[in-house]
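In the block that follows, a single chain appears as structure tokens, in the form predicted alone.
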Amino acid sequence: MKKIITIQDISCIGKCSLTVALPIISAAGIETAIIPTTILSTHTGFKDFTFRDLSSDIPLIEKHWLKENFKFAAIYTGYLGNTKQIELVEHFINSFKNKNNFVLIDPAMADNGKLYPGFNEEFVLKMKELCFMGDIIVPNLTEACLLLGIKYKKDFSIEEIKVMLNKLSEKIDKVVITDISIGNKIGIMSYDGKEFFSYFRTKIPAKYHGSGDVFASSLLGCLSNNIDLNKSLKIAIDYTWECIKETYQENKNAYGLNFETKIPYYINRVKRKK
């Protein structure tokens, strides 16, 4: 069986980062192993927020699986708490990027023209050093905003995309953008420095925390089992659209998606391969 290794945070309610990455890519049957960078009681989407920073546990596990020559397929990485876990994150892979594995960087930093709270322009200077080591990254359209250093609209051209992925990939293999809107229609695009792809899906009148979380989380796990990449797009995609379709039905007004009820779709996708 395979292990990948995500790093992001604990959010104790709220159905995102570790407690939406470990389900949904053990589901893919890839054994999922952590690196806790943070515990918050909830989501940053609530007030008052408790945070436990656990930067200095980082290179103490590092040392320690470095001692054991513990492998991984992968290194998937999320939410970072500041920029000093950038550091240490970088680090890691550094250690553990090898030619048989690959690196995928969700740098969730922002969603809605804004950055999340408590980062700052030194934060996403320091992101983007980081996304420069990822073999994958998958911002949303803000992020890659902020990556580039252009002001965010939500009216982007197909054309104005294209260009954004051309310009991210010329130090990334494989990039995906996010959170695309196009009429009424709402997705992917993506650009592996040959072909452009793009997937959409019908607008759902309605936005949660975390959806991020469960598009790349099924996208790591889709790429484990060796689906080629727009495959694996379609297949995330779909089920976070499905998710996102779920929670809507039961609860417009839900803080995180109904992720875990449509896990055995997302095991028959994988299965399939399609």
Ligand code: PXL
Contents of the next structure:
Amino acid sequence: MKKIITIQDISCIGKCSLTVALPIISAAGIETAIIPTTILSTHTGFKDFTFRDLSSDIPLIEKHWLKENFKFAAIYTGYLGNTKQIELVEHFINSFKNKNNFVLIDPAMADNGKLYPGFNEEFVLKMKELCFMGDIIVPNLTEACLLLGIKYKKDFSIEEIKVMLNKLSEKIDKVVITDISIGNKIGIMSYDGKEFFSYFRTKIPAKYHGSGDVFASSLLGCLSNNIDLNKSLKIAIDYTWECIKETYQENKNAYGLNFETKIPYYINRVKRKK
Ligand code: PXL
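May I ask for the structure of the form predicted in complex with this ligand now, the form predicted alone having been displayed?
After this comes the whole thing, all chains and molecules, with the earlier chain placed first.
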């Protein structure tokens, strides 16, 4: 059985990061090892959340796993709480990256043109350094702007996004920018050094925390099943879109996606590999 490792926080309530990655990647039939980097009472969309930094455990876990000679088919990182954690994750990747696995970095640090609480310019630079260790990165449009040092706006043209993808792919094999709005459509555009790919669905007029995590986790589940990148992107977008639709119909103001009831849909798509 394939095993991947995902390194991100546990938001005890909030439906993001590990509480999303574990069930979704497991549903794809992939053993999901975890390193929780921080325990928060909720995601940072709530006020007064608690924040327990588990950084000091990361090198100890790494050392133990090296001794056990564990191998991972993929390394997937998401939200990291501070620059120290990014450094520790870089060290972990250097220890466990090999020629048979791949590294997926979701530089989860911002949305809607704004950094998440607690992050600053120094954090962005460090996250950029981590992205350069990735084989594939999946920033949303805000994060892509931060990585490139350009001003965020909602309505970049397709041509402008292609320039951004080109620039990011100078240092990274595969780049996927999410949360791109074109008219009444929303979706992703990607570049693998050879071809651009895009996939859009009709926009649902709501945004939910953790949508990027549902997307990245379902993408990783597909890629780990040897589904090619473009098909994986389609499945991940369709699944995320189904979750957003379900959530919107149920509670427009939900704090996270209803990703659970659509898991059978996702499994079905993974099984069909399309
Ligand atoms: O979904 C990204 C994410 C992950 N973890 C925490 C967050 C967020 C987004 O806000 O706050 C703690």
